[in-house]
Each structure stands twice: as structure tokens, then as C-alpha cells.
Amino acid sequence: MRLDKYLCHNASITRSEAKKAIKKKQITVNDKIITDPSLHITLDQEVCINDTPLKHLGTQYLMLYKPSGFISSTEDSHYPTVIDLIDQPARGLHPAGRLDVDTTGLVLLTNDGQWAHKVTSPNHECKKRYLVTLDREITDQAIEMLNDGIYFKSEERKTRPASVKVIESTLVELTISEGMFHQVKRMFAATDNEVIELHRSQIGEITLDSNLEPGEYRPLTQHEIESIH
């Protein structure tokens, strides 16, 4: 790992923070002054700020239970952030895919960005599962474009292949396996019904922990960070 990116992820501050901190010589590795952010860092060098030894925390995997009213970003002018949710050094996390600001559910929080891509990329089809509260009976009609794909003019494609469970008239569970913009709203626009509230309750083979209530997190297990490949 380069040395500023090892300073941002362990001594909690900004990117251009490290460099500046580089550059006034206050970094030292192994008890010599390093000049250069690129450096690479390896896990058994001791890496200094003002002479004080810092803590390597290593690859982070959060799950969180997003409430509303909050943003799945790092940093926003207008609403709190899920980072502003974690009370341990987060510098460095960030959500692996986004949930609307109105949405509630599962955010995976990490500061591996090879893992992160896993999940997001449409390639690796990783599966969401959203509980849908609508404002209409659903159709036998609507079913129908789900499970085909709805057609995204402003894309000029269609989704994938969606999988619908009906739960009751008004509540279903929406399976995708990808994350166009507010899509699970879209789809559902388009066979004329609103989505009333959502909650992704699923990402791949990883479940929302039933012991958590909205705002608190816990760290993933080593089989649900290996579930994701």
C-alpha cells in the first residue's frame, strides 16, 4: 500500500493531509524520514507521525443497517452520511453501492476497493434483495416485465431479468443482480404503480444481521467477506 494512502486509512486524515505531513518531513518508516507518498508500506515496517507509532488497522467489512434520511457517501452538503454512523476510525470506508437517502437496509462498508467492485459491478452479478411496499396491488401484468426486464429509455437497454416474490398485494420481494440509478423505483414506475418504502434486506449471500437495529453495524464475518467473489 503507498504511504499516504497508509496514513489516510490508519491516522484518520485526508489524503492531502498525509502528503502534507510527507512533505514537512513528520513521516518516518522504520526511524527514517520518508519524502516520497508513493513509497510502498508493508505490514511488518513502523511507520511514524511525529514520532508517534501508528496502529495498523487493516482491511475493514462492515454491514450496517442504514436508516433513513441518511446518504450512502462519504461526505454530502444536504444530508448525514453512513460514515457519520460509524464511531471507530472510518477513514478510508466507504459503501460498496448506494442506497437512496429514503431507503433503508444493508450498506456494506469497506476500505478494500477490489472487494467493493465485487459487489457493485454488474459482472459479477451480485444479487440485491429489496423488500417493496407499494402504493397498488401489484399485476400479473407487472410481474411479467419484471421477471423480463423493463426498458430504461435514458440507458437504451433493459434491466436484467428481475425475480419477484409476492408477499402480500402491496408487498413484494424484488431480487436484481445489478444498480442502475434508482432503479428499483424505476422499474416499478414503469408498470404504473410507486414504490411507497424500500429496504434492501440482502447482497448476495449476505443478510441483513437480525440483531441490529437502524444506525448500528457490526464487523462481517470471515464467511460472509469470502461469500463475495
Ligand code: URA
Contents of the next structure:
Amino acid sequence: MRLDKYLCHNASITRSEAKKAIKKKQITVNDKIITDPSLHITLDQEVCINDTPLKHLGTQYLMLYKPSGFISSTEDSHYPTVIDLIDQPARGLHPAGRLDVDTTGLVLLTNDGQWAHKVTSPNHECKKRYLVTLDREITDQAIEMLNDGIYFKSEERKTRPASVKVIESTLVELTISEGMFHQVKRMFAATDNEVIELHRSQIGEITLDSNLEPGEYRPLTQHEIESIH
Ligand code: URA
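Given the form predicted alone, corresponding form predicted together with this ligand:
The complete assembly is shown below, putting the previous chain first.
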């Protein structure tokens, strides 16, 4: 079978994605970079994408350092998406939970729907930690309100108790276990304050890798994948 066709069948990518990957020299056959999409592949050969053998491709789990200006979805007519930052076949890859376009930090991407559900579903209480830069100094009363939960009129319920660690008077770490629409910004707005900058540093036990620059990503380790349950 031709190499490009073989990639479509075994890596679940389109013919044009396969051709692109070949052109970008991401494909090796028996450790040799192959640039000819028509090369005949036999069953005894090992085909790799970015050094990953195809038989190991299957499900993907990545952590991405989302820069500001990118949207957490798979397509958008206004903004570049987090998927545009992924420089490898990304068929079926989705962000597990959303950050606002101006929020930076940790985004998990996967094509494993059940795993993503555990990250996002409030029932699994997967904690998300944010570094929040505020317009005004945080008050004791605001901390009490955040700890207690804040009533959101449109959802007709209170947010779950949040924990607050004050780093500086206008810089706090907020940990929440749900992901309501613009939740952090709305929680601080209810305390008569405004979020100036928002950065997600942690999801469950997975911390944003300090070696990643904005826009970079890496695969999750087995330990990180299994920490979401
Ligand atoms: N809460 C917000 O308000 N924005 C985000 O991007 C994430 C949490």
C-alpha cells in the first residue's frame, strides 16, 4: 500500500494531512525519513510519525501553554485556535475545558472523550488553579465570599467553595473545582474587583511545565494521564 494511504488508514488522518506530514519530514519508515508519498509499504516495516510508531499513536494527551489571543476550540472564524499550535496530526484532538481568549496557561488536549469528561465534569471535582492579577487589593470580606461560594443569578446557584491564597494584595491564587462560564472573572466582579490578568497553572495534579514557553506543548506522561480519575 502507498505510504500516504497507509498513514490515512493507520493514523486516522486525511490524505492531505498525510502528504503534509511527509513533506515536513515527520515520517520515517524503518528509521529513514521518507519524502515520497507513493513509497510502497509492507507489513513488516515500522512507520513512525515524529518518532512515535503508528501502532502506539491511538489516543493522544498533550499539555499546551496557551498564549493570549488563541481560542480554546477546534475552529473559529475570528481567532487562531489552540489546535493551530499543534504541529503534528491532530485529528480528533479537543481541548478538555475552555480558557477565555485573553487567559493564558495550561490547556489539556486529547482525543479521549471519557478522559476529557473527567477533567471538565463538575461531578469529578477536578481542581483548577489560577493565578489572578486584580485591579484592586483583595479584602478579607472578598476572601470570605469566595470561600463561601458566590451566587450566580443566571445559573441560579452558588459556586462551590473556592480556596484563595494571597501572594500580594493584588495577586492571588484561586482554586476552584468547576468551570462555569467566565467563572473566575465573574467571582471577582461579585467582590467589586476586576481581573486584569488570568493564568491557569494547574489542573488536578497536572502542573504547567515550566520548560514550556507560550505556544509550546508536550505529551503528558503516563503518570499525569493516570492522575485524572
Ligand atoms: N474563568 C474565567 O473567567 N476565564 C477563564 O478563562 C477561565 C476561568
